[in-house]
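This document starts with one chain, in the form predicted alone, laid out as structure tokens.
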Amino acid sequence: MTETRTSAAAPPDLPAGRARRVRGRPLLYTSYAQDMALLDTPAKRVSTGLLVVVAFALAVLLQDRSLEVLAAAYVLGIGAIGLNIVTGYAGQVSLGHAFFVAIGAYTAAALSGPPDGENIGYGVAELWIWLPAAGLVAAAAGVLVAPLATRLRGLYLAVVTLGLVFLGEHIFKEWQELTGGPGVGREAAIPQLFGVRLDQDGPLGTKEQLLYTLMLTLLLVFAVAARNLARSRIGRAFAAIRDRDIAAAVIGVPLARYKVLAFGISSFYAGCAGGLLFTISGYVEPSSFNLLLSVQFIAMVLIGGVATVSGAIAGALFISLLQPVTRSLPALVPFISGDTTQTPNVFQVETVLYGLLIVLFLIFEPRGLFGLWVRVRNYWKSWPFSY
């Protein structure tokens, strides 16, 4: 009798006990764990594995200059993922991402700087100390700002966060003991791991190869953490607040707590990105954290794809690889100057180009590069039956 009930309860083609994939039906989920898996199909696991292997192999295949550009793109990807958490997943508009990036950069620079130098320094050169510290200080600043997010939303919140950029730019220019002052700057954080300096050539490779490998590894760690966060209870609460905050409050989601948490996590990512961003060039200057940097991060999220980790990374790569093209315009277009005192210059062209790309993507493909990839994938899966 017991065997009869067990046989009737189980699906006809599935074994009892642990859920297994049905051969030939990769999108047929037989358990909640399969539906919520990080990489839920064999094709995703294989393609992601190959992509990671190719990315690490580029460290020995590309020239040092190309590795430097890609390493900076990976760091910007960490910052874009952070902005995507608060804007894409939690629906809180933030234009002040450059402010939190600056806090992380100067926290890392101050911790790793020499204690007897002209600027504030504590001589803590180990990356595993100053990197979390940069993120935590930026996260603390984000938590301080977050109570405004519980009272404001939409355009009002955007304007308040925009004010952080101008406020922070003024403070960093005036606080010369920390930043070195405008036009002077200071040395960025030293990437040293367990006594090995990664900003110098060594037996493991050139400094560009070492920094590239480090930034790629950190990007993978932050990306997996963000993807897992989106799949967790916290991520579902963020999505509920983004879709309709009043409805989320009705079903029991504490809005204030999760909005503060979203700003804190986003600022942590921004702080870590700030600590790493200038280690590649070894120099940090106060005017770098201006409105253009915030616009760049917004462009990365919107062009790559809102509320997707892979879209944020794709957007960061797109914007970073676009910069070498725009910086070469003065040699190709005579009326565009590379001097910032003349008009039009390459930085003005970049700002206009970012705005134009944001408008075009919002009109024709609001899901960004990730949406284009979904269209291509769906066409391939349904080919030749497109309807």
Second form
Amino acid sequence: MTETRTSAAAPPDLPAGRARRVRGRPLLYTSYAQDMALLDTPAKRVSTGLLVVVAFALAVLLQDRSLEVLAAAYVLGIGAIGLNIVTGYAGQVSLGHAFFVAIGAYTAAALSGPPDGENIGYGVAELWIWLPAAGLVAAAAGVLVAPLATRLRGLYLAVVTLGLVFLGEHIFKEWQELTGGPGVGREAAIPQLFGVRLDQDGPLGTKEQLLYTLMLTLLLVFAVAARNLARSRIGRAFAAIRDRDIAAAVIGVPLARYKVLAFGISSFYAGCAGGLLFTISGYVEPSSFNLLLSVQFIAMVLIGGVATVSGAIAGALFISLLQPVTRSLPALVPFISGDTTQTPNVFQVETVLYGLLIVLFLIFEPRGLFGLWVRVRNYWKSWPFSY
Amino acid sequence: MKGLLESVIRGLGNGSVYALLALGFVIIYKATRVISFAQPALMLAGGVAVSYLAALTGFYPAVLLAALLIAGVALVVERVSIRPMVGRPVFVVAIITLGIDVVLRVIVNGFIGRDVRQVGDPWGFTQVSLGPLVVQSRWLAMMLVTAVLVALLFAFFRYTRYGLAMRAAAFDQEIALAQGVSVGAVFALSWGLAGFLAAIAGMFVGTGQGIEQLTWVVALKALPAIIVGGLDSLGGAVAGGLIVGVVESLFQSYQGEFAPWLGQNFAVVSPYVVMLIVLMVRPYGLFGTREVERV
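Right, the form predicted alone is done, so what does the form predicted together with the partner chain look like?
Up next: the whole complex, starting with the chain shown before.
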């Protein structure tokens, strides 16, 4: 199967532009353009297209409650793709993702908040202004942190980024004009697109349908951008740094510049995710940006599949859908209680599941859900032979 | 001046607890090249085990039993989840310990319940006077016990066969294997020791104020301690623990007066600020070995 992939040099009689596809040989590439294509086989094009159509169709097929859960999952997917860029592609371990998410959330909330309210607000509710702004401010914070990252490596960096989460938590609890303070919180950013409020029922659909469609569209944009980044010059530099940073430096990759870039882009994604994350609930609370959120992002990346965009999205869906599934457990399993005061309760089961899933996936399927998919695909590719 | 010295002693007392935890981190790091994020859960479990056992056997035997019990738990964790990962990237193993921490903590929280559990310590809030200074006797107990344990630990590494094996494995695992050192046994021993130290630290954290579900956060302050001291230096772990303890205590006493603009409870995050400042100057901590990188 693999030898057909290597025929990159096109035979001279073929036209230079759009290369000829041979019928019945989906893996035969006759030009560089085919080899580098985002969706390089007909099967991928068809399945991706179907998936996107189904995802958009869900907006009218599912009930509003489910749409809300899925919309939140898509936003977390954007955040997980961001963490994947710095940790999965560039190999810089970050436990501080929650900090950048928080910066994005507060930038967006402050920009769109009412100017005369209790909290800082500038009254700019247009999504296309506050969303890039949230991303850029978080990216600026990421670039500020990056000089430390270029000096440190491995677990030193992990602990330092962990420290960021704690420092951030302290700042957000104290800076009450911005954040409303612990237990009080503030209104989240208002999603308004060209004068249409997306967090209210309107002629285009219910609030949940509008937000779901928005989040799905944004997820697609961010995911395609990340895929393109990963296969560009920058992505190759990231991979070289991940595999061995000194070797990368020797072959001419400017380490400092690309590590700063990795943190910047990752934080941009985190900031955008932060700005969007609370538009669904409409409320931001400073204590939600804690270590647990960072660990959840790590879990999404690891369970989904390190250094794959589709894996990060799958991981985000998996982790977000875990919650509604465990919440329905008390009805099915009698000894698990829905009450926090009793001891096997759903919240404990949920936490244990996070931990167990991380451990089990890392031990048995290090490539995550994406790895499971690759196994299934390879089985059917070579069927009826076993390899 | 009197207040300052009392504050420093309080810091040294808390700092010696951080030092015990930091030693656990460093011992595991030296043997396996991994930061074990499971230390907070082991510490919490240690404190809870003491609180249950003290009612049965009295305080001092309970501490020893609990420490051995938690060492056993750490051995099981190591065997089940860390040993299969030999040779895999350290980051992956570190994240596994993060997962274990989450799982263990939920189990331990089941034993804690919603109340504060007292560990039944003989010190409580009793105070003794050292000349003009009045300090709580538990700070002194913390310092004394830590000093004894650290001395024993250094003697163990210096003079025993197992200590030598651990130093050899820390230096180079492959060469140690070639010389007949069982690296697996070293892994197990390091986790056992770390569990033992964490349990004692947990007991001390519980003295006076008791153990509750949120107590595990204390163990996270040992992370800046090991980074300040250097990840692979035992002496650095002790120094880092004491530095972090004293800095935190001084901020607790004086920040409200001299720098109120930093906000309430800044002391809680001050260890991380110290860590960032130290790392700006020395990226491998105060006593850590500077790694020579080769391709």
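Residue numbers count along the first chain shown, from 1. Take the two forms, superpose them, and find the largest set of C-alpha atoms that agree within 1.5 Å; that set is the rigid core. These numbers were taken from a predicted model, which means no experiment stands behind them.
Trainee: Checking residue 360 here: with the core superposed, does its CA move 2 Å or more between the two forms?
Mentor: No, the C-alpha moves less than 2 Å.
Trainee: Superposing on the core, what C-alpha displacement does residue 349 show between the two forms, in angstrom?
Mentor: A shift of 4.2 Å.
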